[in-house]
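First comes one chain, alone, set out as structure tokens in the form predicted alone.
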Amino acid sequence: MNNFNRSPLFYMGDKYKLLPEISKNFPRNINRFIEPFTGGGSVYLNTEANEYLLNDIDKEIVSLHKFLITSASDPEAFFKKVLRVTKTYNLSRSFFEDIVPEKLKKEFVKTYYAKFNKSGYLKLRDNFNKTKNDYAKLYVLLIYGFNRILRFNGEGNFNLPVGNVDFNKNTTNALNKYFETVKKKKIKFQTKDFSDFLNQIKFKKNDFVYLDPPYLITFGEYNKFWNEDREEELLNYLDLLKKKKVNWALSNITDYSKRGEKLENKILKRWMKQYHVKKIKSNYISFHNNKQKNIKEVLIKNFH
């Protein structure tokens, strides 16, 4: 895993482990790489191509990837603004220096970092909701929260609870990592539902599509709006890029496991006979207990 550039966003679902059996399907020679899903981005950090064409339709993790991007070019800067919120929130920042107690270590063993944090945390995330427009803070409080999952509620304030973590030298490295890549790279983002991105390009000539949609039976944050609906519309609209001899390939889960619970993808199963087929070895963890499920990933692409 050392070849490849972890996310400095921690996405829940990210394909960081999987890259290794994911990027060896994809073509040698990419024109635009096209990711309508692209979370994370984890993929497009990891792939070679002359320019990204990227989409998420959440407006949050792209502001994000934004502002990171724009970091990019001052990486002290970046590192300084953070160490300030970390310092004026009293949290936790080996990165930097350890500032948790020996006496909390020891009470509290497992979960220290959560009981150190918990406090400032809430402060900082009162104090970004009130103008919502620091993504500093916010890039913070995602690092610091539960399952560093970007969660926001009906009123649009950030509501994750403080997660049992620290802001440490593998964040430092996966940012230091992605500020040097994104700086090579022409990155286009766009905040669209993804027929409505995908409809918008022209294609070119070895451009290429990769998605990672929301899951149709995992119950992940990121899968609650999606459908079969939404399933049908984007398997229809992979064929006619086929039609189009657009290349592309979808991961996605055809079986799931939970609590005894056996659930099925009929309509990704029918469809995807009709492709090639990769069988994908998953780290797919649930949101709601963080353990491995039993879970069959492919990767299914239309091209040899």
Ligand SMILES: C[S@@+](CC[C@H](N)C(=O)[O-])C[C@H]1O[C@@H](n2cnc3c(N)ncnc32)[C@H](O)[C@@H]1O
Second form
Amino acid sequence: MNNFNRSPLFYMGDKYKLLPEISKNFPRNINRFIEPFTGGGSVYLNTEANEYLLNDIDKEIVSLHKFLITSASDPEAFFKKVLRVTKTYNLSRSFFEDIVPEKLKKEFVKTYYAKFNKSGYLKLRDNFNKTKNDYAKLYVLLIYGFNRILRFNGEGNFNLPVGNVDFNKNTTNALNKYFETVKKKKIKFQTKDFSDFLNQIKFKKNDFVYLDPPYLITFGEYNKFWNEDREEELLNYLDLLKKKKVNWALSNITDYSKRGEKLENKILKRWMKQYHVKKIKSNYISFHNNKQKNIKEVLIKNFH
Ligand SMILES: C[S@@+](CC[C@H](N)C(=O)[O-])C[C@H]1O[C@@H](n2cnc3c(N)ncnc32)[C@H](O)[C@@H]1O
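Can you swap the form predicted alone for the form predicted together with this ligand?
Below, the chain from earlier opens the complete complex, with every other chain and molecule after it.
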């Protein structure tokens, strides 16, 4: 646990746990905080700046942020709507009341949420997919979904199965914090490719760019379209920003090993030598030996 705000989008690979290590390396005085790969937003939520220029190529995650930002003006209405959805689809809702029968809890000690919620979840999913524009429903689907991933099939239908999770007090706390925080911030969201997003910006004094791109050597839903060409393109862009005297910091992974297979990002390792590299203590601990880390995370910056 730390004192930073967890994003209520509980994004896969979010930087929440690493924030104490990352944000101490940021400049003290930030005019515009510019984030081309915002994801769940845990970094911008915990960074002070005059303005926030945010972006992610994933339109759905950005729509959810926009929906939550709009909801910040009336959290009560938001929670009423969520409660209505959970009642309509008979989903467990420990943030409000415990409706899971004791018998089911005893029979399925570790999986009773999944058992209880499955049929309602699938009905809600079908219903959401009919119009695909009710973001309260999509948010509920995300919260009760397996690993809380925003996942759509080729036809654009949300297709995550139910998870063994519940809308609980942690969810409510994260939402309330998000609402409080975004109300005080001046935020603009876009859904462009990172290069188009950065190209349109006329940089000003004390602007700061933080980048947490998909990682070349790990696997995940949002790494699918990332490849060596995109990596090179990004790194070249950062060299250009250095020439323009714009401060930036880049999160990444240089080495990764899984079940004996060792991967390293050679392109990044070669390139980063010209910059300041901070080792970040990672949370990923080896499965076989819980002392030995099998991943090397870094924060690379172009300023002191
Ligand atoms: C590692 S995640 C960022 C996680 C974020 N720091 C957090 O704490 O939640 C990388 C993000 O980059 C986005 N992305 C992938 N390719 C992109 C591209 N070409 N341009 C902009 N965003 C992209 C993905 O949708 C994903 O949300």
